[in-house]
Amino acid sequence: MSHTAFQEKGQQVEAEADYVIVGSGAGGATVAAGLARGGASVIVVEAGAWRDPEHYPYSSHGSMGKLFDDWGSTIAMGRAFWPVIQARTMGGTTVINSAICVRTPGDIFEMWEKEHGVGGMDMAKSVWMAQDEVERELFVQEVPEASRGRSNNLAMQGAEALGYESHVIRRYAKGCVGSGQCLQGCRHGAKQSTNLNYIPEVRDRGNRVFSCAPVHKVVFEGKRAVGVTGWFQHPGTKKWGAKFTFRAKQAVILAASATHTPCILMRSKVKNKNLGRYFRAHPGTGIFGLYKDPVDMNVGATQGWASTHYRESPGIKLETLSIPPEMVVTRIRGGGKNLMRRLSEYRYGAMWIQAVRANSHGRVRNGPGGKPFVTYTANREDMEKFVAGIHLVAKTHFAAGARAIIPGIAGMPYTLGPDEVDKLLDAPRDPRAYVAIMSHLFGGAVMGSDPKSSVVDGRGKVHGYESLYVCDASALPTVLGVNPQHTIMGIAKLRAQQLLDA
């Protein structure tokens, strides 16, 4: 069946299936392809709208427009106010991220089994077999030579010079040709994110797929799930449309992301004391090195190095991350002639960057018209390994040959050289001194055995209900140290499973 786009205002929309499943990024769309392939009839509901690569705009602000949720305009408010980055779109945050594929650590499942009674060895074997598969069927491989561009190069150069391991990334993507677009979709559909396999293989089964359609709130018969309602909207005019509701005979899985996922389940009425609590994340910054030589990080793959070398001490990852030029202008100070000179230097020019693996946790709540209100601050310990980072990934720039570093920290100077890298130690711990983003969303819905420090159990479902379970990143208790997209993927497999076999 062909899929369900915006409906006018006046009209009602109704359909049943076996499952209804919220969200079609990682969770959801995993979820709803294992089902499909199972016999069971599901329905996929995405708030944001289908575009097919063709499609996808060629700059960061059509990107921002179009994919992203709500324009990027998500903010976590604490201590400093840093960017929430997910999409809204049909393949949600697959189509905007940049496929990095890392397999679920060993140590997170023992962890979640002695802090939260979930998880075991006994998970990650059906975990790490059910992401040899995803690997498998989304094309798994390493970047190319021909596709990494100089950037990727000089960050595997430095992290050699200095002694420590890092690699080459492994994404989902076939045949990459290193455009520097993943950000903005891939246009050449490459990467290969879920509206262009999962979702299509559930409408090719005979399934329903409704886009420009967020969810309100589940729909209950006593503590049993039975299905979803909203209204359509459309992705231009942000109009209203026609209600919707979809009727599940099994079960509804919620999978709308860290964010929308615990708002929807609040506005549902669910009862349960943690839901939006225990929000985390990796909360990241760039460094841009400069060198002597042109560097064109806008050629090669956006993501192509990565080192985890010391997820476990202090926990941060390092990862290199091509942004544009109109992105470029947000981390440089200045204005007219020098802003100008300043941004001349563009090609000569790397963004590496560090990501913290937090202890840190928020709280999501329900804000105005629904948008998810997201309060967060960064802890003196995450900030301390938050500066640790950003002095490695300084020195790794300075170890592959640039000329200087441009730090973006407020109260230090614009541009530092070789001789002046220990300054970084002396940095701030103050949030508000940096530019920095809130990536790999976590919690808001989190598992563990017990009831009252949880909201889902071991398999997804919700404390307390009937029919109800989530199948993404909000229930994730901790952080990783890595790219949660493929344990996200993996867990939604082995559930998609679990629920064939009850």
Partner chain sequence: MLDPLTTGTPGKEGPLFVWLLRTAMLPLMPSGEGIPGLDPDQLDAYLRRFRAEVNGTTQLGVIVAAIVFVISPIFTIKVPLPSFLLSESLLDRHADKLCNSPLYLVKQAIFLLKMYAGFAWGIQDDVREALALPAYPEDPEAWRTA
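Mind pulling up the form predicted in complex with the partner chain next to the form predicted alone we just looked at?
Keep in mind that what follows is only the chain, not its partners or any molecules around it.
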């Protein structure tokens, strides 16, 4: 049928379908496509605007404003203030992510079964089958050799020299030309974000897609969810527009992310004391290596190399990540001439990151204006992993031939040479010493068999309510130790099938 964007005040926009799906990112788009393929009618309601690759901004300022959620200004408040990054645009965070595709490790399903009474190997098999399909549909492939760039190749050399497993990343990208601009949205249309495939498919199958439409709350009749309501918001001026109400004949499915889904449930007065709790992440930080010759990290795929070798012990994932010069400014210590001297070495630098499989958990609350208010502090055990990860990345840089590294840790020298790498083992365990970010988010409306310790059951249905489901990162009861998109998509496909079969 159609796509409807911002609508001016003074009218009521109403529609009805079997399923109303809130959010068009990894979870929402996948479940919507699955349901639409099965013959159900669906409405997708997305808070952000629908931008195509030719609409994507070039600059970091542009991507923060037009693609990121609220200018990337959500901060996890705790001992340190670490930014919580996600998108607000048709396609959700798949538009600004690096499209890294990793299957859910089997141990995750075992752990979920043991600790949360959901999952198990039956779920694992279904999710893996669904992931096979996603991989075919979204053209998952290794970063082509010609698009890898020097930073990714150096990392591979470093890992080989140290003798640990690492690999060229497989991504949802078709014909990546290595422009190093994934975080600003792929203007080449290579990255398979869901605004380019599942969402157009849903619309082309005769369903309705609404953009610029942040859902305020779920509407209930007794304990049964019957729809959602909210007001359109102009993506440029932010002014509020028409009120919308979308009715669901079968169910409402929330897929608005690990921070927004819990807030929608809270605004809808859903009663569950676990709501917003068990918010988790893979906090990560980057370490620059400085090389003798230019690396030009922005030439080549944004992320092309990774290692999961240390996923179980000490619990970290290693990756390359190229960021544009304007993003490097905050990662480089100092101001004035000192800062500029350091920035003049940009071409010689390669940034590689470590992300911690952290056990710490925080909480999401519905803040003023519906903005998620997140609290989170990485505990001592996770900070040990954090430091171990930094040490490993630094060693890999030196094994790849770096002349120095920039650890970016408060209280430590600006650079360290090859003979000083073990000084990192004594790096502070205080989260405030680090500039970290949280981009892999989990929990807030976690899945589990026991309503006393979870929000949704093993099929994603909200405990104690009818026709209300959660199908995004917020339902994941633990971190994964690998990139989450594939797990979210695999589970979303499974959910669509379960709903169609019910």
